[in-house]
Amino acid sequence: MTRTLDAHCEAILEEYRQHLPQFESVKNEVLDLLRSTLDGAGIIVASVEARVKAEGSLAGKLELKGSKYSSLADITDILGLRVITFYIDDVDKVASAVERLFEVDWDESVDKRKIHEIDSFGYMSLHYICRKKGFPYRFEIQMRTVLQHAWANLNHDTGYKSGVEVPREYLRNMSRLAGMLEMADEQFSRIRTELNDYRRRVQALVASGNLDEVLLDGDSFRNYLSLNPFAKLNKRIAAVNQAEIQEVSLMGYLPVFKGLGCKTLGDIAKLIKDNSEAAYQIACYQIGLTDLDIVSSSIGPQHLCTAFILRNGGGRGGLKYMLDILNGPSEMNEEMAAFLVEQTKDLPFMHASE
């Protein structure tokens, strides 16, 4: 497309062509840095963008409005630069961190999340107008959530803001729509701040050893796993060949915990105290007699469940359970809960009430 610039604007085009190189570098630098500071602190975002003008984009915009530029200077979107966050309360942590990164530019900056206009939900970044030392043009740098980023693209596409008259109905609906947007980017960020709320009250009363009035869930349980509930048991069993424990995860265990009808850490430990001298029997029977060294930080929970499994008259069937949910649905594991029947029946613990 052929356009007609003045001898001005000619001017400034040429400015771009001339440190177009210097804005692709200055681009690299500020993506790397921006990247890095954020995963440093822990601030886990959707996606980090830059891009520099194409010499088509701003000669078009020298075109509309070039009067009103004196330089290259003065146009401060040249480079380019997004920040998509997943939550809103993420938006104000990458603004804090661009601030200690950057000198902003506070007069040409602008908070759009302070718009309140029906339809303006899409359009509530924050932007800041950025200077980095040593660079003699400023910057701009969005920060935006996904569902706003998700908003504006749709309005992009759809036409929405192209200045062509939309029917009444239609507006209505985008501004339906933006109100759900809205409301769920809201939610998101509070049942995020109640999570984490959540998961502070569970490690204080895990901690504090108040297992009864702890739910057992995928949080909960993890907590519990830090106090290392089963070491007590999984080193008398390891005592019997003097072998080393190998850790590995338990959170495999939850279900099976669930399944045998345990809704609180009190339960578990309740399971622990009332079945440890049953699983150390059956450990005691199947390792005694080997040169067994090496012993997985499972063996514990595993013998456990399967000693309350057997003393509560789950046999085969409850074994089978606990077998299929820990390594899968498979008919190996209905002839090795055949053989764990067969195995303990003359164990002590399985006529400790006769």
Contents of the next structure:
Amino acid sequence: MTRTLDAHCEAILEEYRQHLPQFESVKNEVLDLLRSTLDGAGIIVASVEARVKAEGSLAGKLELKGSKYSSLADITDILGLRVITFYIDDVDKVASAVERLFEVDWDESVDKRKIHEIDSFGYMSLHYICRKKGFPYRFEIQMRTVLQHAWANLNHDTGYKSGVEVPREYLRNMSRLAGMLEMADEQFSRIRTELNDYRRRVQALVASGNLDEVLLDGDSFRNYLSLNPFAKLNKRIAAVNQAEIQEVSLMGYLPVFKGLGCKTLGDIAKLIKDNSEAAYQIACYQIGLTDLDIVSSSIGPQHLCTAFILRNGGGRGGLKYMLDILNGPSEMNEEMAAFLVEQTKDLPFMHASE
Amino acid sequence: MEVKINQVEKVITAQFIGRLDTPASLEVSRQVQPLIDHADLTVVLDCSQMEYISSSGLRIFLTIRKAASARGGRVIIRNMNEDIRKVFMMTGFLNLFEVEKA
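What would you give as the form predicted in complex with its partner chain, now that the form predicted alone is on the page?
The next block holds the full complex; its first chain is the one shown before.
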């Protein structure tokens, strides 16, 4: 496209060309700084992106409103960055990080989340105009959620740049959608807050030992594992052969304990208490006469579940059920279940009265 | 103990022949180095001709598994005989691996 720019605009464009490598370099510096800062603060975002305005785009801007700018320094979006967050609360956290990293030009920055009237909905984003030490030009950082970003992109693509007058119905529908997405953003944040509250409550209950009050689920089981509930049994088993204990994830036992009827962490604690002696007997029988001097930390729960199943009449079928969950369904599990039944049939716990 | 290593595209297979006992394990841990180096691939540990595995052998398998976990690879133990499978179960390591019969 051929553009006609006056001498003033051509001078700004020339200044841009001369400083383009500097803009590219600062872009990478700011991008790295933002990413590492957010990462360090534990703020997980959908993306951090950056671009230096293309020459054609700047020329178009100058053609339209070049007289507004006295020099390139007046144009604040030559370098633009965008941080897209998952949660609406995180937009303010990102903003706070940006405020610590750069000098924010508050006169030029705008919080578009606050410009809407109580009965209007639309573009929601936080725009900061920033300065970085040693760089004479300002740059823009936009911060918004993925939903706000989706709305802004769709609105931009389908309306703003189409060059035709936008029908009222379209504007009304986009406005309705903006309102809906605003509510969705709030709901996502509320769900996250409630989930975090739940996790804190579970942690407190587990730490205080009120295990009967804690329902068994992924979060509560993970918390429970952090207390090393199988460590005592594992150490006792390892001592049989002075074995090394190799720590492995025990999360795979969650469906096993659920399958055995455990509904709370208290049920697992009871299962451990009631079956530890039997589990130890299995371990002694299996490895006591071998020279195996390494066991995994799953040995305790494995023998506990085995003992629980056998003592409750689950037999071979019950053991195969456990092995199918742990190892994935396979005919080998049938053979292993038969092996376990054979090995344990004469152990004292199998003949002890309750 | 003999270890034969063969790579076909994204699958690297080690065939263990004989007894993986403590005396053999030092040499075997050197021989399986290509599996550690290629732990981002699918690593198949073919045990169809393995007669025995000791704790030292288990440690070698665990080292390979750890390398694969760290690099996004996958470890499959194929054709363990029943005795070896029992060793894996008695030590609590069976469910750490994908186990296949041919």
